[in-house]
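Consider the single chain below, provided in structure tokens and representing the form predicted alone.
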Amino acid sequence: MSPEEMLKSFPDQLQWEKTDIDRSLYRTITFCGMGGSGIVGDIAKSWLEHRGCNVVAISHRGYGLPNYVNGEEHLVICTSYSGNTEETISNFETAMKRDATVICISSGGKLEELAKKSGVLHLKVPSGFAPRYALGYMLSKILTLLGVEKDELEDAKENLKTSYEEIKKKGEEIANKLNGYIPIIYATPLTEACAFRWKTQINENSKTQAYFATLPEMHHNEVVGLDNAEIRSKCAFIVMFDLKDHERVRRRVDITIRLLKDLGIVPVAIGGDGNSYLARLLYLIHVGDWASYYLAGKYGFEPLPVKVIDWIKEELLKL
């Protein structure tokens, strides 16, 4: 399958199952993953967050567990799209000997057979994608565990599908202002996760570098590097935010946006469109992965190779 047919499959992926959990009996929630599967735990904690839900929930990154993760009444939910990133494993293992309550999301590979193995739950996603082309997949299973009603989740699909031209067309545009310069995506919270989603799928589908930033903390660092011209003129700028921010981070956002033009530079200003938070995230995540595909293609580059991740994990085998 090709990235355009994979790209073209992520309203299709999101699939609702009645699969829901208590969150109650949980004090908190860890998300693990790495790279591509882990972007679903910044999504789904990002939505939990905007739901009002008083379980404290993170996403993790890297090995082992944070040291309050121990016992049944903490939820540990691994995912790995190949079902064999070492991290993950290495999450998956330290929640097990802490007894901490573990459920498993991948398309098979070693977490998979360790599930099994230990009697907890896996849910499997389909097989052949990309880890970061199946992001769908993922965070549905994620979702429809965590409680997300059937009608937000089709409302979110049907959004997608109705402005798919119109998201293609933005990501395209978008690709065109980004080619030759580095990007710079600001955020605000509550498109925190779609900011760094666009920063990697930058990185990995295009093939250079990206940055991103969240207000209200970088009018407290980052912005004080826009005296330097010589850099700013090499870099192409991005606002993004919700409708739903808090209503000072929205005048931040119109500072920032100031600020900007001021010093010669029109940003890309973009929010989500949709009926929830879901949708608008989906939509902006979307617009995201559009653009990274067609800057790619203005750099020559084909999407899906990524050497060297793959030289990286290599030279990990050595040791």
Given for the second form:
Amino acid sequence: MSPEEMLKSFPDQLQWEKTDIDRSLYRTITFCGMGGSGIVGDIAKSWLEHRGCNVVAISHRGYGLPNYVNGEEHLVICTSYSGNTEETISNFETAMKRDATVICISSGGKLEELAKKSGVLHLKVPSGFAPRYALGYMLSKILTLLGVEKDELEDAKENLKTSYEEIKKKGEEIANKLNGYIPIIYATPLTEACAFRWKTQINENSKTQAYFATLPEMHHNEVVGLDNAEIRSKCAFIVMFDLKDHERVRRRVDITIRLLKDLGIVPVAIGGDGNSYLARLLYLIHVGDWASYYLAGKYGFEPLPVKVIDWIKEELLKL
Ligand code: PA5
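Instead of the form predicted alone shown above, give the structure for the form predicted together with 5-phosphoarabinonic acid, please.
Every chain and every other molecule in the complex is listed next, the one we just looked at coming first.
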């Protein structure tokens, strides 16, 4: 499947399934995963928080697990598209040792084998995609586990489908603005997961550096870096926000845009479009996915291969 076909399939990847997981049984939820699989946890965490869920939810990237994960009242969701990512295997093994409740998501690989051997629930997603292009499959599994309503997921999916041309067009326009510059994305707490996804999609698909910072923290450091005219002239700025951001954060978004304009920079200001927070998140993510795809074309790169990631994984297998 071509990267364009994989991107196009994103709305259809969102599939609601009935689940009998009772979230109220758990004191904490730890989402584990790296790269294209790790972002799933960030999105799920933002979604849970936005809907006022009072369970502690953490997105964990790296080996082992935080110390608080100890006992069955802690739910650990291990997501690895390939099922072979060593950090996620380490999360799984640690969770099993600590008697946590574990759920695994992968298209196969070692994680599926280990889950089956240990009698742990394993949710399988279709194979044949690059991990970051299977976001919709992995995310729907997690959101349905967490109790997303069918209507909410269907509405978000419909929103992506009806806005398809608009999303693609925005992606292409943004790619034109980013071409030749280092993308710097300024986000709000509600859009931080999107900014992270944009950064990593630009890294992996467009093969270029990209960075992000989040309000309000960035008003205490990042903004001072804008004093450097030589460096800022090499950057292209994006400011992303959500209509449900805290009112003081919204004020800070306006101030940030004004600050950039006063420096002669016209940032791309962008919010998601949709009836729910989930719909807006996915809209914004999809604009970034298309932007990174078009930007790859402008730089003459194939979006799919990530040779250096593959090389690092092979090197680690030798040790
Ligand atoms: O998109 C990619 O190819 C990477 O970011 C991978 O997702 C990352 O290396 C982790 O691999 P996996 O998703 O198979 O666990």
